[in-house]
Structures are given as structure tokens and as C-alpha cells.
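The chain that follows stands alone, in the form predicted alone, written as C-alpha cells.
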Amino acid sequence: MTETIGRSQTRARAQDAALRQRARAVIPGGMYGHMSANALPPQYPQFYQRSLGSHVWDVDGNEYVDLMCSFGPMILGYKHPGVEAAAAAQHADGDTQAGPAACMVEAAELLVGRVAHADWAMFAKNGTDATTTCLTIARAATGRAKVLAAAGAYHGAAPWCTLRMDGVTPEDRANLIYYTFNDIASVRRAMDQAGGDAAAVIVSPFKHDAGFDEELVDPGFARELRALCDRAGAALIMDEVRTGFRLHDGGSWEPIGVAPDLSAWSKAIGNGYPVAAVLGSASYSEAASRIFVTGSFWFQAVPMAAAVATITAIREEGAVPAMQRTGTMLQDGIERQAAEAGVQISLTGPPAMPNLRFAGDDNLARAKTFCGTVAEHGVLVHPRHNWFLSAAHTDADIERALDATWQGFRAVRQQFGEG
């Protein structure tokens, strides 16, 4: 899955500029959500023409190594042959139909067989669908209202969890109580505050709040959290939307022996096809059967077929160790470059999802200089969000990325000096 790619090119942006102008006339703000390039450095394109493997091309024909993987969905690379063949075969038979196709059952069977804590599966479209459905099931099962969530964590774009408060009412957050990730004492305090009305605790496999250092979970915290939920009769919900199948080819906490009751999945499970999943233990099956959640396109067959092919390929093609290897190569190179450039950084997170921050960079000026320069040299990373590795990234991609990051560190040093 390669094409001949030239490293040096003139980065014309006329088509992108014209599309931005047209978009501003018909789309609020010109673009919205996490795909908006409005707050990014000017070297970033907003609109893209095509993608293949670990590379994308913008509407002006500029080519990039993509270390954002469309913010996570592309775990095997763009246009993975096996996934595309499965999707095309199902599309030839049907997609949006009078009811679901057989591949929905196959996808559920595969997930239940792959993820240790799962006894059943339900499907939706987006991560927000999945996390919200988990909360609904927990409340139906327990008859309680309160949910404990880590302060600053992102669990979707619905009013109950969005990080921006415009259009959100106090009532939307009335049943949320916050704790601090990796601080079990804060969870106990939040549980006491719930006063016997805690339906669930929702947690991410590791802390990946945008704009902050990433923090891997303390296994002791995870085990205590599981025990605390058991004592309180509350569901433990794992938000796997961003992390699912990147850290482990089952559930992310399986290696430390901690199983949630419910988990929310999306992004990478369909390698870019729109599908999300809720997985749960048998004790929550009856409650899951009672709630009413649905969507006009939740039962589409093509994404289900893509999910089957994706989840199968993740294990058969060794995607997790591949991302671990190339991600480690990238992290090691970046740390060497920062030291050589005399620039202080904080590089955190697992190799498949690294996060880079600059010391004393509260306004992200250094990060934007760095990432803008990197984009100008043909590599896409983000100044505030964690990056993503895919199984399609090659050693040559990482070498090219490191060529670009070196230019980024030089630009930071030139503009801001040492530190």
C-alpha cells in the first residue's frame, strides 16, 4: 500500500483558501468540531482530497504523513485492502435496509469473543452515542441517577459531557459528580457525595485530556476503583472510544486484570467506517434490553462488515505490536531531538498515542510554531491533542516525521530561545 511520494513540494493553498471562503458563507464558523482548522497554524489545510495507507493529500495536492489518523479511526491505515473488500462485498448486497444484515450478529460475536468482560454488544454510530448509552443502561439497571466522572475528561459532545458550556444548562450536569483521575480518595469523596445514588463511575483507560500531559493508569487505582464500584453497587464504565484496540487487542485494562461492567467503543473499530459499540457483562443485559436507543443509520450493514474485517485484522496482522514499535521509534527520536535543540518538552502517553507539550507554553505558542513547521514539511501532528499511530506507519514514515519534527524544534529554538 504505497505510492511514489516526493518529499519536496510547493505547498500551494489556493483551493483550500477558496473552499474556506465558501464554507464561511454556509457553515457556522466556516467549520466546527474537532475537525475545524480555525485554531490551527496557517500551514494546516482544512480540506482533503484523498488518502492511502498512512498518507493524505489536501485539495491542493499537498501530501502529508498523517500522525493523527483522522483523530483515531484509522488504525490499519486508509484503504486497508481487507477492510475495503469486506465493505465493498456488503455494499453490493445492501447497506441501509429494512433491517440489519447477518454481519451485525457476526460483529457482536467477534467483539464478545475478543473483549474479556463482554457478554453482549449493541451498536451505534459515534463515541458520544456509546458513552451516553452506557450511562442510560447503568441508570436503568440501578435505578439511580448520579454518575462520577474524572474532572476534565472528554466523553463526547452531548450536553452532559461536552467540554464547552455554550448552550449547556446546569440541569444537564446536575447528576454528575467529579473526581480526580488516579486519586482513589477523590473517588471515595465523590461516592460519599452521591449519597447512595451513584449509578456509575465512568473512566478512561488512561488520562488523555486535551492540552495536558497524559497520565497512565495506576493499576492500584484501577483495582480500588473496581472494588469501590462493587461495594457501592455502581457500574464501572470504561470509555474505550479513543483507546480501543490501540493499547491491547482486547480491553485496555485486561493486562492489569480489571474488568469494567460496561464499555464504550468507536473510532478504530471500523477503520474509518461509522460504527460504535457498547459492550457489557451479563448482569447488565436485562437493563440494556429495556432501554430505547436507536438511530436511522445505526444498523447499516457496511460498517458492521468493516468492523468484522478490522477487528480480525488487528490481531492477525499484529497491529498493536506494530504501533508499539513505530510509536517507540517516534518517541525516542523526538526526545533526542528536543535535547539536542535545547528545548524542554514533556512527551507522555503510550507509544501508539503520544502527546507532546512544551515547557512554559500555556498559550500554545511554542506548540503551534512546532506543529505548523512540521505541517509545512509534510507531516500532520496536533498542538493540543494527542497524536495517533496506525499499523500502516512504516519506518520510512517515522524517519520522515522525525525529519519534520527536527525542523519544528529548530523553529521553536529560533523563535523562543532555550527552554
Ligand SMILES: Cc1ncc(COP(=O)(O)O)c(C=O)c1O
Contents of the next structure:
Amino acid sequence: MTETIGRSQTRARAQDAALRQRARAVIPGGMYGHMSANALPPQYPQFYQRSLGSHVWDVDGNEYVDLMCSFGPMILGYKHPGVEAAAAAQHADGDTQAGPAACMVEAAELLVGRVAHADWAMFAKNGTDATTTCLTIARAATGRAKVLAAAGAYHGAAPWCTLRMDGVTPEDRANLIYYTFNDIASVRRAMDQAGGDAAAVIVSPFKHDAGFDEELVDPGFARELRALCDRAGAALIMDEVRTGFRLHDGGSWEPIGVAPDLSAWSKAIGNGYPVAAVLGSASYSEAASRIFVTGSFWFQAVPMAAAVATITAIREEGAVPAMQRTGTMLQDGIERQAAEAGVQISLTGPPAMPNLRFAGDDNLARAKTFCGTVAEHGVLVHPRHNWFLSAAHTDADIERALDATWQGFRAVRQQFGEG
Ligand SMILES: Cc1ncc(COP(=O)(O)O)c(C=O)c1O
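Switching forms now, from the form predicted alone to the form predicted in complex with the ligand, please provide the structure.
Now the full complex is given, and it begins with the chain already shown.
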């Protein structure tokens, strides 16, 4: 599985090129959304054929160590045996049916047991479903309209939160007021601006806006945010979509002792199976039961069975400490290599979700040279978005990744010189 990586450069691309050409004729822009390879360096494939453990193969048969984990959903490894067995067993019984299966209740019980603030759970498909539902519940509970959100934070692709304004009206954003992450004075100002009409403050466990350094939360900020929401009678909503179960096997702010009222989850909770969850505390249960949210596929049983197996395995198999360890190995190696190559970087974020930026790289030219070279050497990382570790990444994967990143630093040094 690993023999050719690190040496075989100039990889085959004919199948990928042919599919891209066909796609351009029938898919707007050839591809859309976060999975579009259009803005990535040419060494990246657009189309993949298969995946196993921490590895993926593109349609030309090239193999990669996947440090993007499908942008987060893969946390235990592709085709994790326990998750696949649970999904297959449920699939044999039924998936989309006349109503939900028993595993929906099991998944809710498991999440309520795992996440300290949660007294109940609802399920959906995508992260945007979950964040949007949190806002709806907060508004139903408070009878208020305004929501405070950190400027630049990503909470999904619905008109109220998408990062691009094409097709979005000012009315879609009329009830949002922005604050600055980790700056409590800015939240106070936003709260004043809401003038008693604040339904909620939405916050990510740490700042992970694409294209910027990551910023861990200041525990003092988190505590003051909780107190401010309590004084204002607004819900504190935690967006755990990207972070969920990667930093902690409960809620991400549990180690600092701050509990949200509502939280939104997706990505890793089904190890790749499509499932999202909204968790809430008892005082929001009545409002949650009043709103009407649903979807044709929100009650699918297979993803819920996969979620039960995933969440169970995350704790039983020590996934969080495993990602912490391999992520630290990767971060340490990258810091050493950058210093040795004489290339200035900022490597930020928790080890399980690192983010690499190059000094003076506003147009991402260095990041693209680096990531393109790394992809050519059989490792997938991203020039603008944080990377993801999984419990399936082995020491050998990290060593391979570091062989590739060393080539990446050499290419940056060669093209842009020192600094
Ligand atoms: C923090 C955060 N919130 C919400 C979302 C939206 O999730 P989805 O793309 O599943 O709708 C994402 C997706 O990347 C995310 O990272």
C-alpha cells in the first residue's frame, strides 16, 4: 500500500482529466462547494475511487495519505470495521423506512450521555441543518430575532451564513450582528446593538476561519460569554460541526467548564455516514418540540447506527488521545522542517486540526507550491483550510507525510527564497 509514495512523482492523471472535462459539460463550474479542486494546485485530483483506513486512491489509481479526512467526517479511518458492521447490520434491516428505527433513540441516549450540556438530541443530515435548527430553536424559545455571530466564522452554506454573497439578499443577513472571537467587549457592543432582541450568540469552540491563523479560545472569554448570554436571556449556541469529538470526547468546552444551551454537530459523528445532530439543554426542549424541521432523509437508520458505533468507538479506542499524539508528531516535524529550510510559517491550532500558513503569502502562492508538491508526493493537505488527523493515522503515515512536507518546504525555498 505504501511502497511507491515519496518517490513516484508525475502521477497519472488521464482519468481525472477526462472526468473533469465531462463534468464541465454537465455540472456548473465543473464542480462546486468545498470539494471543488478548481482553485487547488494542478497536482490535486478532483475525483477519487476508493478509500481505506487513512488512505485514499484517486481515479487514476494514485494513493494518498489523507490528512483532510473528507474535510472532517472521517475520524476513525475509512471503512472502520465496527462502524461498517453496524451500518451493514442496520442496512440489512432497513434504512429509509416508514419511520425511524430504534437506533435513533439509541443515538440520542448515547449523545445525551456523552455531552455534558445535552438533555436531548434531534437529528438531521448536514452541519448547516444543525446550526440553522439551533437558531430556529433559540428564536422559538426567546421570541426574539437577532443572532450574534463571530465575523468571518463559517456556520454553513445557507443564505444566513454562507461566506459568498452571490444570490444572498441583505434581508437574509438582517438579523445578524457580528462580534470578534475572543473579544468580549465586541460581544457586549453587539449585544447592546441587539437592543433586547438577541435570541442567541453562536460561537465555535476555537477560531478556525479558512485562510487565517487558528486561535484557541481564551477561557475567560468563554466564561464571560456564558455570563453575558445569561444576563441577556439569549441562548449560547456552540458550533461543534468541525470540532466535534476531535478535541474531546464530549463537548469541546467541557475541559474549561463552560456549557452552551444548544450545540450543532455533524461531520465526524458518523465516521462518514450522513448524519447531523442538534443537542440541547432541558430548558430548550419545549421550544425544540414546537418548531417544524424535517427532511426526506433525516430519519435514515443506517447513518444513526453508524453514529452509535462511531461515538462508542471514539471513546473505547482512545481516538482523541491518538489524534493528539500523531498531530503533535506532525506539528513538531513541520516546525523543525520549516526552521531547517529557512521558511517562515505560522502553524496554529490544536494538533488534531492543524493549520499552516506562510509568512507574506497573501495570494497563497507559497501555500499552493507547498501543497501541490506535498500532493505530488502522495499526501493530501490544503493550502487554505485546516487539516484533520484521524485515529487511523499511524506513525508511518506521519513519517510519510513529513517526507512529503520536507519536499514541499524545499520547493517553497527554491521558488521564493528564504523567509
Ligand atoms: C464550523 C462549521 N459549521 C458548519 C458547517 C456546515 O456543515 P455542512 O457543510 O455539513 O452543512 C461546517 C462545514 O464545514 C463547519 O466547518
